Partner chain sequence: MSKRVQTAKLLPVWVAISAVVILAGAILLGLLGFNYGADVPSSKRFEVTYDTVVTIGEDTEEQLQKLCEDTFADNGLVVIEKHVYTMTGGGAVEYVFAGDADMDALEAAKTAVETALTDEDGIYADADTSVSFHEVERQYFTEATWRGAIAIAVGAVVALVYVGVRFGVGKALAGLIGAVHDSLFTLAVVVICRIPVFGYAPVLFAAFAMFISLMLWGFVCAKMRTNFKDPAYVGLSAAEAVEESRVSALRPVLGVVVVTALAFALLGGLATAGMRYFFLPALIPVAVGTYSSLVLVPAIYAQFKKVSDRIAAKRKRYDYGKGKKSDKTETA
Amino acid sequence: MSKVKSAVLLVLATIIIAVLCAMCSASFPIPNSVNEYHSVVSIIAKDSTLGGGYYVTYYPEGVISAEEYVANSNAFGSDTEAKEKYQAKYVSYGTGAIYLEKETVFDEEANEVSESFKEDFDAAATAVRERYEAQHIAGVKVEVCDDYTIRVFLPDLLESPSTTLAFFSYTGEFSVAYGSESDKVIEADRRNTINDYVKGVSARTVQDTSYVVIHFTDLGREAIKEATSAAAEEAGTLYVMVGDNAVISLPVSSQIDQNDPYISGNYTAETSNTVAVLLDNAVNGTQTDLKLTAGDARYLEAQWGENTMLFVYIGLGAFALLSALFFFVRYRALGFAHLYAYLLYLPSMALCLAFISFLHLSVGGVAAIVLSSVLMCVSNASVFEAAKKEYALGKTMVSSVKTGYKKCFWQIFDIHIALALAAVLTFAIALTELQVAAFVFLLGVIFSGVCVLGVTRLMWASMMSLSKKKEAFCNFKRGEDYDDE
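Is it possible to get the structure of the chain by itself, in the form predicted on its own?
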């Protein structure tokens, strides 16, 4: 490679790496705008261990928190009679964190919670758990607290966590109304269950447009067709409901005659999936009529502390610095070839974590990045040592580099392929959290292989062609002792 081409290539590589590193690490206000550019690293989704999340408590009908009980009691002010009348409706339960409405929840004769309420609450808790499980979000926790409340922890991985937290509190039967919410077109009755009308609900995204797809049976299709027969002359609204909540309000201006209508409504892939999961659960999941009220959502810092990610980035930076020092001490200026490759590897991993929708950063993901980084460092060192040995035996520098790569190529290639296959297999059979870590490791192995066998070699050739003393550039010496292979 000529010196001019080498110089141009190095300048371009330096600019590209500098831009990528700046994009990934720097956030700054945009001139002449109220907006701000957020770095790639800052928008990477983190699981609850590293990035915190939201939690909310669902209160079933007839159950209120102690805070609400006190606030409602105090709202009566000096009206002692009204206050006592209100307080007489409730009884403190357990540790006093919740109050139960006697008429709705408590069986005063047995002096305990009624069996019917227990059954309804168990069904509601199961339905909520099914919904969050269907979203396949790592780190979600659904647990029963104080015996009769449902607490949900949702890692900070969603763009619209409030939508999920609110929608998944909706309970009741699936139904479809047209004209007004009370004019039911499809609902369970004595003759038919809801499954006689609807098979299920799913989400679809086509060319960046997301839809909720309701899969009607032939009977359901006929019911919708008949209800909307006059829509061309007089437009109306179709309501898809769960209990008393209108989950979808669809303006209709023409007759609907489809088994699988695609319903859009400014959905994102995330919100369409939330709506689809809720509706499908109302059709095919655990049924409950017990109403739930979502308390205020609160944000929790990362389980390992608010500075968790800072320490993670410091640790990754320290690893990069130590690996660079090793290469510079042992191979002098040749360390720049490794450094360029590694500075291309890190932004590539960050971009994938930020823009591949199902990926997020977790402890397993950090471990995957470190392991693939070690793989890359060891592979580069193996090639450098092989070339150094060839030079010590008397070959020219160019010949030594070619022979070193030739001798190491299949060994490095095989290791990368084996690790990539192991990552693919783990991704195929593992649960959500391990799946994410396996996919991150797969990306790391791929980038490691590309950087070692492509980028490092190209940078080495470019930098070495600009050096007058190539052996000094690489810190290679003649006549060094090596054990025979």
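Having seen the form predicted on its own, the form predicted in complex with its partner chain:
Partners and other molecules have been left off, which leaves just the chain.
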């Protein structure tokens, strides 16, 4: 490579890397504007431990919080009789954090929570857990609080968490109505269960349009076909319900005669998935009629503390610094070739994490970044060592570099391919945290391969051609056996 070409390439690479690093790390107000530029790193979605999320408590029918009990009691003001009457309807439970309505929850004779309520609550808690589990979101937590309330933590990764939190509190049987919500077309009765009409519900997204797909059986298809037979003459609305809640309201202007109708609306991939999970759970999951009411949502900053991300960046920075230090000490100026490759690798990872929609930063993701960084550092070191060995044997610098890469190419290639294959398969099969970590690792392995076999070599060639003393540039020495005469 000629000196001019090398210089141009180096300047270009330096500018690109500097711009990428600035884009990724610096946030600043845009001059003469009210807007602010947010760094790539700051817009990377984070899971609940590194980011934050929403907590909501679901109260079953007949259970209220102590706060609500006090507020309702105080609302009676000076009307002592009404206040006492209200208070007599409730009894404090457990730690005193919740109040149970005697009429609904209590077995008056045994003076304890009725067995039927306990069973209903267990079923409701199981149904809620099944729904959140089926949504496959990393970091979701479901907890039973004070024996008879359900606390749900939803990480700040969703576009519309309120939809999920509200929809997943719906309980009751799956039914389909046409015309009005009370005109049931499909519902479980003495002769047929709901599974005789509906096999399940799923979500699909095709070309940015998301659908909820209801999989009817032949019996279900017939029922819908018959109910909507006059829709061409008089349009009506088809309601897909869970308990008393209309989850889908579909205007119908022609007869529906399909086993798997695709229902679109203003769904995003996320909301269609939420609706499908809810409906599928009502059809195939744990059945419960216990009504749940969602309390006020609370927002929690990073679960592990607000400084967690800062310390992660410090840790990653310290690692990058130490690895660079190793290369500079062992290979002197050749360390720049590694540094350039590493500084290209890091922003590439950050850009992917920020702009690939299903990716977010999590503990597993950070570990995956570290592991792929290690792979890159060790691969670079292997090549440098191979070239050093060749040079010590008496080859020219250019020939040493060429032979070093030639000797290490298949080793590096094979390890990268094997790891990428493992990561792809893990990503395809696993769910939530491991799935994300596997994809981050896959990206890391790809970037590591490209950086080691492409960027480092290019940087090495261009930097070395500008150097007068190539031996000193790489800190390579001739072996003792070598005789240059």
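The structure presented is a predicted model; accordingly, all values stated were derived computationally and were not measured. Numbering follows the first chain given and starts at 1. Between two forms, the rigid core is defined as the largest C-alpha subset superposing within 1.5 Å.
- With the core held fixed between these two forms, D218 has its Cα displaced by under 2 Å.
- For Y86, the Cα coordinates differ by under 2 angstroms between these two forms after the core has been superposed.
- Once both forms are overlaid on the rigid core, the distance between the two CA positions of G295 between these two forms is under 2 angstroms.
- In the rigid-core superposition between these two forms, residue position V401 carries a C-alpha shift of 4.0 Å.
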